[in-house]
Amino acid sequence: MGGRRRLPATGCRAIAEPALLPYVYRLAPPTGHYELAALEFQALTGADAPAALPWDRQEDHNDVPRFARAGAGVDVARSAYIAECVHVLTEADTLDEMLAATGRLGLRRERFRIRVHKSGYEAPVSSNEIARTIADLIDGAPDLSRPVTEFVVFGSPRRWLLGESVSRGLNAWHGHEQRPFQYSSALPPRVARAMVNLVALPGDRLIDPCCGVATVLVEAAEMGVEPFGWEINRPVAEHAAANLCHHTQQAWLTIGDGRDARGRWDGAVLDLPYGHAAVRVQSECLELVEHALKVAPLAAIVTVDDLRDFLEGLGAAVLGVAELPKNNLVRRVHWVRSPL
């Protein structure tokens, strides 16, 4: 993914109908994130995740689409919530047909390897039967622990895919709620990671401009991503930075108001606080959300308060909102675009 981040124009649609699409995502988004994995998936792809794909297994309202398709493919290593970026080489009704259409590609590959991944398929063949017959297809050699390339193969009741993988999430958010110092109301790191990429690609510059014990910074810096971090609480900042040390990150770390924050970045996160603490600073945090949509044209913001009309109050143009529940509360992350 070179280059510069284009802003998402407000309502952002796919540029062709899903069926046409010759990228297809895998989506692994645990219980309740599937909004804010949606809006991962359109900051990095351009193309809205859909409510279900029609071959998309759904066995009950709870279940969430699990694949999504775009025109372009992209890097989703430091992906929170995407798996895996396939592109679509053949796709058929049902297995038969796909498997006849796989022979009429003539592929040659070597050192390649087959993954079998079924939703719902009942039928006596196995995984490792489709594979073989696969295999049995490709003039090349197979090398099934080093193999260069990687073919995937999605099968469900109404449609089977083959495809070649073009990159896969690593989880590195994995291991980061380990830190010396861990507050209840922080942000989750795979919840920071996904606002990171709403606004920031690689190599941009970052703001958080309250960023309590680091959480965001460590999840920017892990990704390449320059991060800059105010904390108006001196033990809370000590905090950050030990977190950091932690886990071998770098980032700016400024003890004071965010609010002060002068500068220009390519993005900012700021995830408020909410209960007790959130009435009484009910007006800070207000203008700490303003202040950071004039020093980033991009923002994530948390609360568990619905900004929408705050924001639009403002110019900015809010470009989604997800709905993260937690136990009996539900916080809203909004994907913002700066009126400036």
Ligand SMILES: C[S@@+](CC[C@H](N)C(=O)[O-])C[C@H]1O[C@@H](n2cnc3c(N)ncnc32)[C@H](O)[C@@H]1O
Second form
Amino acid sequence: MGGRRRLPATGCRAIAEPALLPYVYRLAPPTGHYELAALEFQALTGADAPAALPWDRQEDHNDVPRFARAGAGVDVARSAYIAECVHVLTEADTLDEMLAATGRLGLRRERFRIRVHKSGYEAPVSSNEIARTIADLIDGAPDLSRPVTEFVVFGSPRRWLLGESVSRGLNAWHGHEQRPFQYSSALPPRVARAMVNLVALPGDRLIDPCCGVATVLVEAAEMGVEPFGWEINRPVAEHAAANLCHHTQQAWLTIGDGRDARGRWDGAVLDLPYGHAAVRVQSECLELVEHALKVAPLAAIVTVDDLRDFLEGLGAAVLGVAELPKNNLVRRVHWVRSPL
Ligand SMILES: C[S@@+](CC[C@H](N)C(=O)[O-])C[C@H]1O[C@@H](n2cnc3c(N)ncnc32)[C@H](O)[C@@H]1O
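Next, report the structure of the form predicted together with the ligand; the form predicted on its own has already been given.
The complete assembly is shown below, putting the previous chain first.
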């Protein structure tokens, strides 16, 4: 498994100037989810955390990067937050320069379509006009309804880019939001999906030691990850089984204590019970964390507490922490490499 996975080493430096990296990703997290989206981007592409690029809105200082560059082009169909991966064909400081460079590429494609994103920027030329000009530079016939190739233009006052769409997010999590059993303590399917993507690839085996109503298990199974769930509360476990059935997904489900799980998994997603202040419950949570790190090399752990000190005390490497606001509290997703 180790050879297939690209993981950023903690504290690693960029291996190339971001401007030279040949893939641009478009991120589409809702408000409050940006930090988790950035971690998911790092896990899927092996790149550093996104930094602001020219296509991000300049006028909104509170806005977060919506574009990110990476050296690798990956399939983002299963992503929770990445809308698209684009392979850069050419880019320039002005629209005219970009069009001239496009002409020099000698592109030849049958059945293509051109999409223009201007990120809220009012360019002097309309999107339709830009698309028509580029279409005239390509040898081949456009097909707007069933294209084989999709060209993408990103425009901004400072930079113009033409690329070819490699893959787009399918938003499968969206179809899982309606389910027979929904608890207020359950994770949103989109968050659960991103957490699975932090620790597992399709074909991997994943453990969720506190699986509740199977939100994580459903997302994992839909992505081709083999999920194993533990749930201590029998009625909740029965609801988990009903939710899996409803979405026609399969998982190994055990009614029991997640600390008793024996075996070895590729990744763990752990959504700790919260809302209980009792010391006994807190120590049980920490035991669940310790146990997860013994049975899996990578873990995504969500809780209201900041576990960094505890995790580092165990010898684990904290690859990143993402804050997620939920009503009047903040949940933290810890992305961790186990010391084993
Ligand atoms: C925050 S909820 C998990 C919600 C789940 N991620 C979902 O989306 O449905 C925590 C769950 O852990 C279960 N739990 C608590 N202690 C446990 C233990 N030691 N082993 C297994 N499950 C446990 C609780 O019954 C509860 O359903």
